[in-house]
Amino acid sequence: MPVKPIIKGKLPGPKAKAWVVRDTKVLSPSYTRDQPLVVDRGRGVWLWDVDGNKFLDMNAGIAVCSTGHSHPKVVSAIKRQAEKFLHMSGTDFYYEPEIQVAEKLARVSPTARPAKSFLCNSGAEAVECAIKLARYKTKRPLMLGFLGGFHGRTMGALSVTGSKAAQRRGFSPLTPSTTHVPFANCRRCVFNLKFPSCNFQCVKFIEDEIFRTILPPEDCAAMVVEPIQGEGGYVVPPPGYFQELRKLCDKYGILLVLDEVQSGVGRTGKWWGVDHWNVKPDIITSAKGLASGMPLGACIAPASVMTWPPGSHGSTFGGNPVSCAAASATLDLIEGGLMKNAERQGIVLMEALKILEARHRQIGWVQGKGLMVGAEIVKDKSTNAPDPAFRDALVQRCFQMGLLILGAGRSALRFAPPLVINKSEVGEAVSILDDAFTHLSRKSR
């Protein structure tokens, strides 16, 4: 029998309510808090709140806790390093953990080899690094981003982000100048075409229209794109798309920057999301699952690209030795079986969700790679009209039943559990979601 969530009463409980009140008095209102979950502890795919309720976590801190909550080997690595020293600035000095992580990343990098890394604190910082590096290397000022793409909320990263207006509202002017184009979202093609007869019109549009009218390609340093759009709705492009982007970049001397912050480090069943399409990027960014919850980001590029001199970029806390120790343990666990488990359990999850798709009219489609899976919630399957209200109701209903899921894009449910999840736990998550669909469908009649 699968282990199940334990919910003691209506959520949030009394202790959680008290902490939420305290939170609102002292923390920034800019934080997005979808559920009143006040975490006390975690282990594997399970979380307990301060009232003793037990939750099945299909978020992993938004794809961050790749090895599960408090994996013993990661915790042990953190403790060993913390007892030695906590910080010495990898920008100014040398220490083993930082070098060891960079060596491991160089070995698995999808870029040309040899590869080098700049270690920082987050995905947004890694994207900032990639933007600066692309400008430095090409001596060009402009960038190309994609509608639906999310790359962070710092000013440079926000400039290439095209996910939600709320993320940009009130912050203009942003770092000049980024042009945004449609991503290959074949389910909702802005050109009203069908793959493969479309012949990659979304890529042709860049060359035939954007480069011809508003973005001189000789001024474009890089295009920044996610292999699978994360915040944009877990959108998976069709086969051949990245080959077409690669050809376009090569034609005009533009660097191809792959944002692997959410899709990388084994989540999709391969080291990197782009590995599913066998394309070599010029620069990649990584963070989230890289250190199992410790703050660490990386910008990775071939040595032939990362040629900037000392002082051109740095970070006081980047490459922190404790975070690097956690990352080394994480990478060993990913390679030692969790990446394969992500592939295996991703198939189980996709198959189970497709059964729900046939059962519930609100699921328009299911797509993903490995344990990066999205289920799009629609009002009508014939039109694919999004239904964010029903999606949000599902998220809240699942929370009350002890299942933690989040939305993405206009109306998708995203599934990004820890890579340690097993078949029984996948089945329990889908079963709870099934019950939530049934409950809300009856309620809406």
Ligand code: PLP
Contents of the next structure:
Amino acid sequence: MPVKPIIKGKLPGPKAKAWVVRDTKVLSPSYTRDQPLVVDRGRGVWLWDVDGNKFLDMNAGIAVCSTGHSHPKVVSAIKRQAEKFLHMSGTDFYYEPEIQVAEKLARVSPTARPAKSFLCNSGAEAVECAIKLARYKTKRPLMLGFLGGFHGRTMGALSVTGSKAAQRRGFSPLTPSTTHVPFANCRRCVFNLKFPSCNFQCVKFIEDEIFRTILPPEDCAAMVVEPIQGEGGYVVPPPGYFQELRKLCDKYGILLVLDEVQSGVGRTGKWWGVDHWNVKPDIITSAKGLASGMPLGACIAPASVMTWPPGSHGSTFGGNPVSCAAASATLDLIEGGLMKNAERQGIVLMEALKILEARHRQIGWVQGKGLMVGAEIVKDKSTNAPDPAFRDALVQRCFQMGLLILGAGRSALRFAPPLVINKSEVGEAVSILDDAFTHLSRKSR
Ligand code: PLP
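So that was the form predicted alone. Now I'd like the form predicted together with pyridoxal-5'-phosphate (PLP), please.
Whole complex next, starting from this chain.
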């Protein structure tokens, strides 16, 4: 298959335009549709819109279509299960696909073993489950979240979220008693310090200031944190950070909840983002790439933590058998080579973006792990001042050229392609981005 997008004219085309008009009349205006992409079909890393334009997808439906669009093995697992039965509430009955997924997750969980899973429908639900489980287990009421962290839109998950004011505006009061602290965002350190001479001031701050003043640690059930901040701008913390958080949690009996909804299931080249730092979390959450696009979330914890009794938590649709069949096929593909490919292509992507960084003064830095990579767009490298307007212009220009990328945080470009991507597809994506930089820089001169 040729590795170039095919765009037939100015986007959106006539059919897409008409669908967008219909959509606007009947769908919630809360959705954030940055580009008028009306999808018709997909295969691997390629998407076709309703006008027949062909796009290279570096988003994977926001880090969801881990095995690529409509991977034949995932599709046939879905078909096989759909022919047998579509639903039989996993809260009330037993069925093989749900047990098989939980067995696979138990085998690869970064928590202490044996591990158990609660299966649900989404990332936010997995986080809700983690919050409830942490409260139930510790009998403590309070939570600690991180500025820049994103955990979902339901009330509990939104309460630990600290990403964008727009996500919270108008919705207070949220679940009370969540305190947010700065994440280890070393490029824009709120303490104005440098790693490693900072000596993890951001962790010391939690103990010395937050625990001493507004969050008594013996009342804190859990610390909820992403291994790599996703929505917050693809922020990778420095080595040793999670060990410090682990020590703090151990000292005060606080559960360490790692939200792996975006970073998990092989995306970073390892099963879980936290695997890069050799730390054992007490609870993890998963969703997004877990079932290649079918709705499935999981909250995974050691059996010694997941001790709640029958009736304490459940979900009618959670652990849907068709989603579980898709997840089993997905996990097999991840283990059977895609995780390795994520590591390999992640290096290719990072190297190519570093070359762009040297060429374009608007790229402040590039950071990431595997195929979870962000490029920060700045006004000027010496100040690191974010340039969201230029970032947005790049996203739009790339779209017109057939490359789908999204922003994250204030001014990062995020790369979260399907894990089936190959070297020439990575090269094509970076070359289109390079052209977009050149075009926009010329225009702004
Ligand atoms: N947690 C993280 C780290 C996420 O990135 C997201 C979604 O972007 C969520 C939770 C919420 O997932 P969902 O949109 O499936 O509810």
